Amino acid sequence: MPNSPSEKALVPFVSVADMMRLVHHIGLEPLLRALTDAIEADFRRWQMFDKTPRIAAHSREGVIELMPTSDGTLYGFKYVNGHPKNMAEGLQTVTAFGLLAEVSTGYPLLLTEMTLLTALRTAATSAMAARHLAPKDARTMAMIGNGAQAEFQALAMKAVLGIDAVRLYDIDPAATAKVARNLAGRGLRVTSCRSAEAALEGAEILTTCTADKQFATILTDNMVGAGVHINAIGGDCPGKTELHRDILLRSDIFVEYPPQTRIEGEIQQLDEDHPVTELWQVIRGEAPGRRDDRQITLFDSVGFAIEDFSALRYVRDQVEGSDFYQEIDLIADPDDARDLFGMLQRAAL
């Protein structure tokens, strides 16, 4: 057929259905371990990447963001939103898609859903940080905020660190019941708690992941004892926090990319020159992580484009030569590269 797309015009596309099939094919916990390792491998070559704070369009309802980066060979970006009000309307709070391209030609190599993939990469990033910062042999985590991310966080900590118990709390008991139901039979002792204080009892890893776009105090200073690792992943835009400022002042703080985290993370509550450590430096052995049993470590995670790049690259490698994608006609490919108009005209014949 004269108007059929050529091979150059076709780009692999991983739909939500394809992504779900891929996850079940690999296995959720093996995939989380592999994705954790893929992200850590890119953190070890952190200095090779272009880095910029994400480009955000804020509104009263939420935020829409673009998250780009490149290692000089590949370019990747993610489109993602954050709209807390969506949940009340039966919509996802976060939706996303992403693209991986070849730097030398600018041609796309992969287009994929990233709503599921963002949940997976966020959980994998948390587990990667905890692998370097959490108390040795930690076995219990508290999960404060039991929304769409909670199960992924718990299972990543199990798969990567060997966590065997999770204590849940959410202001909505139905959310906690949902997580407890979804984690049943997955090798975790699940305890549903009636308060955040109760959820923290005996936990070495404290994860906060709430959705409200406001300065909130999910954890107060008196709730946090010595020796724990705090995984703060809910604060991800200006004006949105989860931890009392005094907790930050007692903690050694680790971040992804300071220019972004100082705007969006928990440390927006602190002076601009408050010391923080970039996580890639710990992973490369250039800065200390956990030093002693009484130290409070805080991963002030807002999500960074390199993590999405790692996830995109991982998916591209997994779907190559498989049936976990479709080909879509995305790129114009005229017979003569200068004759785009001629290609359009011939389509009418």
The other form holds:
Protein chains: 2
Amino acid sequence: MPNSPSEKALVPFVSVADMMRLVHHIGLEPLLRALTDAIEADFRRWQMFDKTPRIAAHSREGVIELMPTSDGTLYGFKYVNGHPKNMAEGLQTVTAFGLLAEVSTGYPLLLTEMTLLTALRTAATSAMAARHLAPKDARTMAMIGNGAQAEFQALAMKAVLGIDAVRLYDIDPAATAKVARNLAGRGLRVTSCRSAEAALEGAEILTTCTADKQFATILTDNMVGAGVHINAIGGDCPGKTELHRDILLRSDIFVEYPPQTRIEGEIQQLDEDHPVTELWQVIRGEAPGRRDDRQITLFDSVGFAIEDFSALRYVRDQVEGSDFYQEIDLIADPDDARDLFGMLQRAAL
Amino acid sequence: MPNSPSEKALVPFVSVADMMRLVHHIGLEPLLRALTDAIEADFRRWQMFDKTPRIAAHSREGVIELMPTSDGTLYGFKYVNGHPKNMAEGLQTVTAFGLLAEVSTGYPLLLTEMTLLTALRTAATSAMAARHLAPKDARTMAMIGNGAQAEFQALAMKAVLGIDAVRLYDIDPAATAKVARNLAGRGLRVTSCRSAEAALEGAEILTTCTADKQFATILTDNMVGAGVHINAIGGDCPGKTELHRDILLRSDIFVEYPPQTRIEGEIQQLDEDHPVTELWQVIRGEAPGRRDDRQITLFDSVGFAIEDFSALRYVRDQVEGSDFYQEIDLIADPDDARDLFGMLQRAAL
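Requested next: the structure of the form predicted in complex with a further copy of the same chain (the form predicted alone having been shown above).
Zooming out: every chain and molecule, the one shown earlier first.
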């Protein structure tokens, strides 16, 4: 078999179907807990990573981004798009895939779908931030924006923080009905609300996850009481925000990687030198998180490459030795490394 | 079949084996000619592309790079590594894969191996530059560095320029023997030489393609006569060059994308404002190429994202409707775009 690829040429590939099987094998809530811990472990060694704001190709309709990082031993990147108008065409707003590679050789170790994995790691990152910032014994989350991320956010907060109630609101009642239906029987008290104000009632954690590519005001200042934790996910690219500026001015703001968040996050509405705290410093105990029960904490989440790296590594560890992947012939690997041409020639025989 | 992925979830994937079959189906020289024309067509519309220097993650052993670009309709990127020490471990110095996507939705259109495709597009780019810069009626190329790229370079110059002789030199005679063996019977007079000086005798085109990650001097000033065209490929990352600085000072220098070449190319040895000509301007007739038969022209090639974009698009056009690809389940695509969670839930049934 002159054309059968060598072992090094074959890269483990986790398809969407494989990822879904893996999630059910591990269990969604245990997986969300483990992923939260995996991301937190990498935030604790934040300074070991190469960090760069993601590389974005903006168009009128959306954005395509590459998000690379490396800890010196492994290299990971994610391809991800964000196209709010996709939904009207029956397509996902966000789709993604990613790759893990070995720094010492540059050879890929894992190719995987990341549409589902991004939803999982985004929810796990929210839970990680809330674990350090939300009021102690928070039990209720308001979920404003009931799109593809909503159920994952709710279940991560349940799995990691132990919330037991979620209050839903979306401008489209059908989206709220979808989330309510999907969360039924999962151990959460689910309340569907007719307004954002109603959804916020009694909630200690306010999560916003809406998709419009514009300066939107999902929450206005008078809607937000003292002592809450805000988990703002949807404001994640230039010109796309969710919170009124006045809320930001009343909040202590926590971010992933400031050079990226200042471009993409809610804080693009503020002066460039407005003080923010890096979440990794809170996690390491090097900066204060929540100090008192009147304080508003805001996690201005945009999504950072290290979270994807943690997720890629977690998936790789989980699928190793399993049948949750197939191998694909991605890398040319001739017997004699210099003889790429000879390999091609022999393939004609 | 609740879990069978929809059509949009499936991305055409061209494996290494598929790429080799495609090359033999089209024929190597016709393919190199077509690819040269495809790249040249994109260089002619240079200003339509988003351009950025590639995003490099350097380590002691090598580099991993992402090379994105877009023409506003299609988006492409390549993952590529460069690890000179890999060869000693029986691995490729350069491996690559790439993706083409639709700007309007962000959905992938093609995933393909690019180790072979990079060798092909690099050779085609050299041929495109030589078509505009080499002496008229050049018949002989010296090939210094007889690694994985060498045969492709020689055959592209034959297919596009009509050279009929190639003179080989490598510090490792086994590498030269490999190229001589591979090129036998392909319509080129092949001469294996014992020194770089000997290889240059009578050659109108001097191609250097060596791999050491260091400031090397493959060609010294006294070795290079008037009137030749130099095609310098191996100097392609910071701290990695092949030509003595004095040669650069005697040459008219042509580059792909100056902000990248100033970092990575031979011209990293020169002042930041040393004049260079952008190749696309020559191709469009907006800047002079070769002016006289005493002039030394130097294509300081580092490889640019637009060349990969052209190659990705070419491959996509060729495989469409063929069996030179398989489909892989890379993108999650629930029936209701907002119901990613529901798709996951139904997969458990």
